[in-house]
Structure formats: C-alpha cells, structure tokens
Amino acid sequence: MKRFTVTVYRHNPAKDQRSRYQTYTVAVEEGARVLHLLHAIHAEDPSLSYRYCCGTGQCGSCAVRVNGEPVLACMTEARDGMVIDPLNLPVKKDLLVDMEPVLGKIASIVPKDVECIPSRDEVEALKPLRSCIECLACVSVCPAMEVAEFAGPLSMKQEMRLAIDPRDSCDRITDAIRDGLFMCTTCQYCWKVCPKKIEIPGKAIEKLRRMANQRGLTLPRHAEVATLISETGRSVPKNQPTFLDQVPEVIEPAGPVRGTVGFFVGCMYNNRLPQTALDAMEVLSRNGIRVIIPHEQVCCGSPLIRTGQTDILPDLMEKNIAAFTCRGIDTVVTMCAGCGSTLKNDYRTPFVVKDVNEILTEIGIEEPARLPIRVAYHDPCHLLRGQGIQKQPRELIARVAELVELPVKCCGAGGGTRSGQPEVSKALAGKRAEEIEKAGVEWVISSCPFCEFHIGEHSKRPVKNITTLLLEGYRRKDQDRGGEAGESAAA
C-alpha cells in the first residue's frame, strides 16, 4: 500500500454558493489508478459525488481534469500531489457532470427504406470513428464551444460517420454545416485528450468540409483563398516587397559554417509578416546556419487542407518538394506553426522538417543579452499540438526576458475561422487579450504568423515573434559591448 495526498474539486449547487477544494491523504495498492483514489477517499467520505460504470476505459463516464487535463479516472495512473477536476462542463455536483445536454443532442443513424450492407472499404472507413466512448473529454477542451453555438467535436464526428455510412438516409452535410461545421479552428485539443485517439479534426470535420466543397457549399471566403493560392501560388495577396524578393538564395553566416538547411518561409512570412522572416535569418546566421531559401516555393497548401478544397494539392506539394530535393537539402526549416504541422503531417518528404525552434535549440545558440521585460508566451496550436514542440520556445524565450506562463488556448486564427468564421475568432481572440492583460507582462511572444498577427490586433501588447526577440536580445548585447569598448577608448 502507498499513501497519496490529493486534492479534489467539491460543489454542490444546490446548497453550496462557491466551490472548494478539499485535500485527502488516502492508502492504495501500488500501480493503483484515479478511479483507485476516488473509490478510497469516497470510503472515508461518502459525500463525494463522482461517476463511473466499467472501470475498463470502455464506457468514459469517468472522465475527470487531472491537473488539468481531461483523462479516464480509471485508465490514469494515480500520482501523490494530483488535483482532481471535474470536466469543464456544468456541475451537477463535485466531480459529477451534466452530460445531458451534450448527448441529447448526437445525431442517430435514420435507416433507409431498402436494406444496404456497407463494403468492405466503407467498414474500413468508419472504423476510425467507431470507437467513441462519448466520454465528453473533446467537448470538455473545445474552444469554440465556449464563444459560439458549435455542436462540438462529438456531433461533427458522428455527423462523419453517419454520412459515410450507407444505411443512413439524411444529408449529414447540410446537418453538418447547420451546426457549426466551419467553426472549429482546427486547434487539435479535443483529439489529443480523446482516451481513444480519435483524430476528430481530420478524420470528420475536415472530411466534412471535403465533401461539402465537392458539392459547392464551401464558404465564399473560403473559395477566395483557393482562388488566391491557385493564380498565385499564395493564400495572402501581395501589398509589399514580400521575403523572397529581399534575400539571396543562399544566406551565409557570419562565422563558421556549423550547418546548412533550406528554409521553407510560409504565405504570412513571405507577403504579410516579412521582417519577422529577415529577423529569423539574422538569428540562424549568428549561430552559424547556412540557409538556403528556394525561390520557386508556394504555399503549403494547409489552408486549403483545412477547409476542404484539395483539388490543388497534389501540385502544390509536388512543387515545393522539387524545390528542396533538387538542391540536395536534407533539413528544412519553417517557421510557421501551420506551415510546419502541414511540412511534418500531411506531406511525405524525402528531407527532415524542423521548426525553428527545434534547430536553435538542438545547434545551442550564442547567449543574448537578458531585456529587462516580462513576456507571456502563447502556444500556437499547431506548433504545440501538431508538432509537439512546447519546452524549445520556453528554453528560448527564458535566456532573452523573464517568462510568465498563459493559459493554453487557442486564439481564433486556424482552421479557417478568421476569414470564414470572423465572429468566432474574434471572440476567440478577445477571450485571449483578457489573460494576456491579467499576466501584466510587457510583450506576448509567440511562433505562429496567424497567431502573431491575430492577437496583435485584439491585444494591447505588442506581439512578437521568438527569434525577433532573440534578436533584441543580440543588438542589447552588441550594443552593451560597444558601450564598453568606447569606455576603454575613453581611458
């Protein structure tokens, strides 16, 4: 037996005005679980209220926040010092939440008038979906549920799969469409908390958003941005000199060679965003990268990923690919946090594909001088969650400016949203300002263009790119030592 000290959230509505959190100190075998722990403090006091069924991880009615995070109380192995939530869901009382209102509403299969048998290949396609547990952990992490009338992970999944399915009988992509299919962002959360790693963003709500285009309901904004990308081989129109007309082919650094790597700069870098681009260059060239930065590349292609319209896809794939593979390039950078998930995910590319932050971090960088500033970071979504890259931009950020931790959230750029769903993201983004002005720092800084550029225009703080801020960090240096070679000139 092993003792754990934990503490669990408790409310009960019905008699309680605020919430509280009660600390226990409970003995349970070794290896012992969540559902464990609940099971042994509910002995002690039976007032805890908590819910549970199979104890299996088949049947997800035990779904808590652990630390944070929605997990299977009896899959999640219990560890001294835990806090235990319930999902962020209304409360019916303590770690009991009202699933309700979220399951009444999940779309059944309406059998049609003549018998149908699905294929072979259509069993095969429903069977990433099938294995839904309707615990609610997606719903629970979902932003734009929070600031719009979404349906949610959950129904869009069920809405794939029953359009998919033969036997069904209604039109699941009008349904679809009806509840907030061009709402989601993209942002992955719900299917990184799934218990059964369902990739909801793109085995259903980006499926869906295919198979609405092919039948001319994509949102007009949408379809301008494939237009866009198809006459120019970019998603953002050009209103300045972009990157690529200011810079070489080939960016030596300013000492020793200590690496090469190509550079694939992104549509917001290139066109909107491209000093940001000129200050990353800077950087990898002062921690001696030799870049080299192919001229004919275009978009990745992710935005039209993401709202369903592929027809283009292959080409643009095909032609960035070349670009790099002709030159004999085995590590390309991005940037871009979308560029970069989209580069690592969605292509298969004979090279590597780094983000910036993985290669400084990995080469070890020249100290820069600390700035006497508090910064926030934001994790862009699809840095953190579709590259996995979350401790390199804090290790970065720490040497340059003390770092203050936000809230991960989404901010309402991804996913299409900001140019098809503006409410949604607008709203999204206001509910990030909030946190940055409660942090009371300075800066935000981030690794996204989308990012950057959207809380940049709902935020009171500047927004900032990391290597921009290394960069600071470098001229402070530089000029510190100047300062100190005119005074021993002086004397």
The other form holds:
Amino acid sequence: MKRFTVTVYRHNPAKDQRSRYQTYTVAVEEGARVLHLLHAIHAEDPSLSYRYCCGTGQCGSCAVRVNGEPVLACMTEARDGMVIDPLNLPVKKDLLVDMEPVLGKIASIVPKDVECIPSRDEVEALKPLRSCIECLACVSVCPAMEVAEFAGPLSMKQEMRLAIDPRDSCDRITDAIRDGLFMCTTCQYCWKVCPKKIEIPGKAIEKLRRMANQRGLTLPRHAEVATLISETGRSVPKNQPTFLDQVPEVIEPAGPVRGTVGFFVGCMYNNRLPQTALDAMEVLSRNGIRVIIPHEQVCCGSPLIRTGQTDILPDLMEKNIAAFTCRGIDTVVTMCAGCGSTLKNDYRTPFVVKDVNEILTEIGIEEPARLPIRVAYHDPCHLLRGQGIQKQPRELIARVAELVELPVKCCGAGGGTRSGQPEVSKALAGKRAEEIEKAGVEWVISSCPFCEFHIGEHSKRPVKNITTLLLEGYRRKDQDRGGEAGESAAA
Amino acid sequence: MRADDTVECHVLVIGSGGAGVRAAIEAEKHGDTVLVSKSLAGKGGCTPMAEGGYNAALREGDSCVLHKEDTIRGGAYLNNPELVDILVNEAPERFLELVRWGAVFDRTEEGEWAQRSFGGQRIPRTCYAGDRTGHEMMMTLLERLRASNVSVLQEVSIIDLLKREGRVVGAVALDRNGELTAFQADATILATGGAARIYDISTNSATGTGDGFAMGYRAGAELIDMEMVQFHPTGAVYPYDARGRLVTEAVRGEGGILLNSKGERFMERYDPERMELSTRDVVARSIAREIAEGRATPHYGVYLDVTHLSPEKIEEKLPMMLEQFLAFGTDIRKEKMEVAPSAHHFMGGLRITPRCETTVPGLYACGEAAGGVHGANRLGGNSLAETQVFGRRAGDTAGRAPSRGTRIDTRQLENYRRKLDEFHSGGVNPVTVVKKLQEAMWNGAGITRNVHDLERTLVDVEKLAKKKLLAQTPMNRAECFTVQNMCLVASLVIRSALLRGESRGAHVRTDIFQSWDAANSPYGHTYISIHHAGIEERKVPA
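Switch over from the form predicted alone to the form predicted together with its partner chain, please.
Time for the whole complex; same chain goes first.
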C-alpha cells in the first residue's frame, strides 16, 4: 500500500456559498488510479460526491481535472500531491458536474426510408468518430463555447459522423454551420484532452468546413483570403516592404558557422510583422546559424486547411517543398506557430521542420543580459498543442526576464475566427487581456504572429516575440559591455 | 410526499443499459414511457463495456438451428428452449435493426458482416465493432432514445416496486439528492442487469449490484437458476484496484493463447479439441486450477498471449484492449497479458415467459435481469443479442398492457420514509459491508462450491444483511439500499447453490459425486421466491 496526500475540490452549491479545497491522506494499492483514490477517500468521507461507472475507460462518467487537465479518473494513475477538480462545467456537487444539457443536445441519425448499408470504406471512415465515450472533457476545455453560442467539439464530431454516414437523411452541413462550425479556433485543446484521441478539429471541423466549401457555404471573409492566396501566394495583403524584400537569400552568421537551416517565414511575419522576423534573423545569426531563405516560398496553406478551402493546397505544398529541397536543405526553421504546425502535421516533408524555439534551445544560445522586467508568456495553441512545444520558450524567456505564468488559454486568433467570426475572436482576446492585467506584467511574450497581433490589439501591454526579447537582452548586453569598456578606458 | 409528486406513465423502464433502452424505445410506441437510470443513461450497466460481440446466424453455412444447438450445449442443457428459439430467431433481425439505426459494425472486404469465433461456436457467428461492440450498440441506442419521446430520468435510484392488489403498479425511488419520489405505471420493466458486483473480483460496472433481482424478489416474483454465475476466464489482475476488468474473449477469438508460468499451453490438458475457445465455464475452471496448483504468473494469473499476431491486426481488431493495457503499462503487441477469472454474468434471474412477463402481474423483465436464456453457462456474444431481442419483447408486451391507471398507495411511502430515517441513525459504513460481502462470496460461493462453505457463507451474508447502515448525507441513502440489495442477492445465490445438488455448467459442487453428465441431468431450474424455493426435476432423455 502507498499513502497519498491529495487535494480535492469540494462544493455543495445547494448549501455553501463558496467552494473549498479539502486535503486527504489515504492508502491505495500499487498502480491505483485516481478513481481508486476517490473510492478510498469516499470510504472515509462519504460526503464526497463523484461520478463513475465502468471503471475501464468505456463509459465516460468519471472525467475530472487532475492538476488542471481533464482526464478519466479510472485510467489515470494516482500520484501523491494531485489536485483534483471537477471538469469546467456547472458543478452539481464536488466533482459531480451537470452533463445532461450537453448530452441531451447530441444530434441523432434520421435514417433514410430506403435500406442502406455502409460499405467497408465508409465503416472505416466512421469508426474513429464512433469511439467517443461522451465524457465531455472536450467540451469542458473549449474556449469558443465559453464566449459564444457554439455547440462545441462533441456536437461537431457528431455532425461529421452523420454527414459521412450514407444512412442519414439530413443536411448536416447547414446544421453544423447553425451550431457554430466557423466559431472553432482550432486550438486543438479538445482532442489533446480526449481520452480516445479523436482529432475533432482536423477530422471533423475542418472536414465539415471543406464540405461547406464544396457547397458554396464558405464565409465571405474566408473566401477573400483564399482568393488573395491564389492571386498573390500570400494570405495577407502587402502594404509595406516585406521581410523577403529586405533580406538576401543567405544570411551568414557573424562568427563561426554552427549550423545551416532554411527559413520559412509565413505570410504574417513576411507581410505584416516583418521586423519581428528580422529580429529573429539577428538572433539566429548571432548564435552561429547560417540561414537560407528561398524567396519563392509561399503561404503554407494553413488558412485554407483551417477553413476548408483546400483546392489549391497541393500547389502551395509542392512549391514550398521544392523551394527547400532544391537547395539541399535538411532542416527548415519556422517561427510562425501556425506554419510550423502545418508543415509538421499536414505536409509530408523530406526535410525536418523545427520551430525557432527548438533550434535555439538545442544549439544552446549565447547568454543575453537580464532585463529588469516581469513578462508573461502566452502559449500559442499551434505551438503548444500543434507542436508540443512548452518548455523551450519558457527556458529562453527565463534567461532574459522574470517569467510569470498565465492560465493556458486560446487568444481567439486562430482557425479563421478572427476574420470569419470576429465577435468570438474579440471576446476571447478580451478575456485574455483581463488575465494579462491580473498577472501584473510589463510585457507579454509569445511566439506566433497571430497571437502577437491579436493580443496586441486588445491588451494594454506590449506584446513581443521571444526572439525580439532575446535580441533586447543581447542589445542590453552589448550596451553594458560598451559602457564597461568606456569606463575602463576613462580610468 | 403528496400524491401529485408522483410521476405517472404507461410504462416504467428501470435500467438504462442495452435492454432497458431497447425496451423503452419499443414501449414508447404504445404510450407514455419513462426510463429511469441509476447512472446517466447509456453510461451505466454493462452493455457499453461489452467488448467482443453480438451473435447472429447471418452467414452462409450457419443457421438458427446451429445457433440454438451451440447455445443449449454451451448452457449445459439448462436453457429454456423456447427462450433460446426466440433469441436465435430474432437476433439477426434486431442486429439489422441496429444497423438501420446507425450502428457501425465491422464489414469484411467481401462486403459481408465481419464475424469472429467465440467460445462454444462451430461457426464464426459473433458480429462486432472492433472490441467495443457494446459501446457501439449503446451509442446507437442512445441516438434513437434521444430522438424518441421517452422521458429519461437520470441518476434516480429505484429502491422498491410498489404493489396494489397483487399487481406491480409503480415504484419508489430516490433522486440524486436522496429525496423520495414515486412512479405510477401500468407496466413496469426490470432491465437492471446482473449482480456480479457481489463478488470481490468482477468485470461489472458499478451498477451491477442486482437491484432488479432484489426488488423483484421482494415484490414476490420468482427467480430461477440464481446459482448460475458465470466467471469470465480472463479478467485483468493488475493493477490490484482495477482487478477483474474484462479482457474480452475476442482476444482468444482472434488467436490469443493461454500459457501458465511454465510456458505450457495448458488448455491442451482440459479441452484439447476447442482449446482456448472452449466454453467459458471450462476455461475459467482450467485457469483457476493452474493458479491453485502453483503455476501462476507473478500477479496470480496466467498469461494470455497475442504477441504472435501482427501489430496491425492487434491495432485493428483489439484497439481498446491495446489502449487499456498500455494505460496500465503493458504493450500487448510485445508483452503477454496476465489474466484470471472474474465474476461476469448472471445466467439466472427473474423467470419470464416468451413475452417477458414475470410471475407477478404488471412486472416484466429482460436482459441479464431475466433468467433462462443461457442455462448454466452463457456463450460469449449471446447477451448483447439478448438485450435487443428481449428488450424489444419486454417493451412490446409492456406497451400493449391495458391502461389501468391504478393509483399507488401513498401510505406505503411512509414506510420508506421511516427506512430513510433509520439510515441516518445507523452506525456501519456501507463500504465496509460491501467489502466483506464481496470477499465472503468470492471465497465461499465462487468458481467452486461445497455445502460447508455455502452454509457458512450464508450465515455471514445474513449477518451482513442485518447491519444497521449509516447514510452520512441524504445523497448516501441510495447506496444503503444498494448494499442491502447486494446482500439479499448474495443470499439468493447461496440458497440456490445449495438447492442444486449437482455440478452443471458454471455451478461446480466439489462435494457431490454425480453419475450423469449435463445432457442427462435429472434436474431443471432452481427457483426461489418469497413463497417457495426448490429445484425442478425433469425427465431424463432416454
């Protein structure tokens, strides 16, 4: 037996005004799950309410948050020091949340009059969506549902399942649009917490948007972006000298060459925030990275994939891949979280793709000077969940400034929401701005042009890219050195 | 309680697994139907956990006659043949109905329904959706339920049936806050599943506590073959707190082999012909014997091995097993599983007619709550079929029952209120009673039985049944009723086991020497009710 001390959320809304946390120390067997821990607590304190049933990850009754992240209590190994909260849904009591309003709204098949049996291929397409156990972990983390009348990832999964089922007789595309198909920011949180790993954004929402596109139901603002890309190769209009206008094809580092990479700039940094990309070049260069920048690179296609307009996607992919392969580049660096995620997950590249945070932490950078400021880091969804990059940005930031953690939340810029459903996007940014104010920091640091631009519009605090922060650290260092040199010269 | 707090309906369905939901869908065609779920509908019961499949004679070369023969032979000739006929004849129809309603069952490349081999079958007959067949069915049924006019009451625990003039006319329940509520119905269906939770090691979900058996018994209904408890051969043994967790028969159906700690494929000694795909009673006993005789694995099980199968096959055919074992630290593509028997299914239950009528007017039963279909041992894949075949029948019969509108006697509710009060002055934590009960049943009325252990265990169980349970808060009241039900069901199992002086199917009496085999047994069903108990005699076939 092992003894674990854990903290559990307690609240009886019928009686108590406020929730509280209660700490329990209980003994469980080797290998026990969180559910067994709850059973052990319940044996001592029968007033604790929680829901469970099958105990084998099949019924979806027991989802709770452990240390903030939704999990199935019956499948997650118990550990000392865990904090156990209810899902972020209306609490009935303690860990018991109200699941009925969401479950009751799941759409049902309306079978056609004629007999119709799905083929093996159709069955295989349906199966991944059918493994859903309706535990509501996805719904509990969806940012769009918090601010808009979005039916949520579970509903979208179901609409997709019905849309591709030959037996169903209804028009699921218009239903999905009515239920907020274009409100999803593709933050990926829903499927990262899904115990069955059903990729709802990629396998349901983007596919439904694709079907909507084929029926001419793409949002006008999204269609404009697609037109812009097909005409200019860029998703953002050019109204200033771009990054590519300002750089040579090869940037040689100042000192000895420690490595060579290709650089994929992306539309936002190229056309809207070129200075940030130039800052990144300076940091790479200072750290001995030789950067090759093919000028014929184009939009990665992410805005098209997210919004279901994939007709010209193969063209873009081919151009981009050729741009790097013809120069014999084996590592391509991205600094846009969205481009990086797309290149890594939607492309099949013959080269390795790395985010700038990865490359900088891997090579080990020159120490910058510390700046006397407090900064908060905003995790870009497409970096954190799209690429699994969490530690590296924090490691880099902590070298320059004091890092304050924010609750991890989508800012609302992604998935075409900013252009297509600006009210959803704004509402999310507004919430983000409040959290930033609460954190009491001077700057917000991020690593994604969409987040930087979007939060920048809504927050009172300046928003800077990690590489810009590093560069400021280097500049301070140079200034300090210059100062010291001057002083010693004077002496 | 005021009379107007009573929920009135034509059909009351108790239980929200495969049988209950199917019954409600059918009953609703005839009148107001209320489905009461102790859990959230579709999440409770054992249907969503059922992994392997649904038996239906669909392919060329198979027939309902073969399905019936296999079922009765597997059931050690104790099955009610009339109910078996219904099962095998209607299983294909109900299967295709699920398909029409949107179920996603596996198909072969040739465009046929994929069917795998399960124990005791001469022809692969088990349709499936990977290894999450029951879940697939439940999702389909839930969609249908949500689209129907059935009113679903979630997390309401029915604690007893209410009778008037010899008929069941409704039920009394506790809502999720532990407050009394009542139902009035022309027809009441028990679809409450089994009671394998009365054993220390069990595959069942938390709701497998036999409430329907207990309530039916208290209402005067007759139960049959309550000693017939199936121990699934392959329950997981690690981690300890999740022991018993079902490892589907599909693992063996897809080619998994059983090995003891010496690496011997021991089924060669027990059933050289059918090997791992022998019937569950035989495989479970063989495993128990290997363990008892010292050829056990480190966690006191035997090995179940699929490492000789291709990783792709395991990923496609057994995705859920793969995922579950990975979560518990075993990659079944590369490592052997460790398994041991686990209490799984009640073959016995409420005696029913082909129309699912129990012996008490106004009360119907279907699914695992009913007895007679599976005899002394159930074939894997037959119970998912049973839920649909008999769920529909129960719903149909109950739906067609005349509207009587008989009022419940609200004075009866006073007794329940008193009982609730008693729970608040009790002193024993229900959790400790359950633990003792489960251990007593596992040790004294488990895979093998003898008169001495059964009698001793009955004394222990009766003592536990008398404990003054404590409900610390109103929300704990339902738990107290459940624990009392578990104790009652345990005593029914033991008393029935004592009535059956033979070994038959899942029921093994080590203290009795018998000269007959199952086909020639002089005994029929055991029966037990508040009025009488006994064992039927039958003519031995010449």
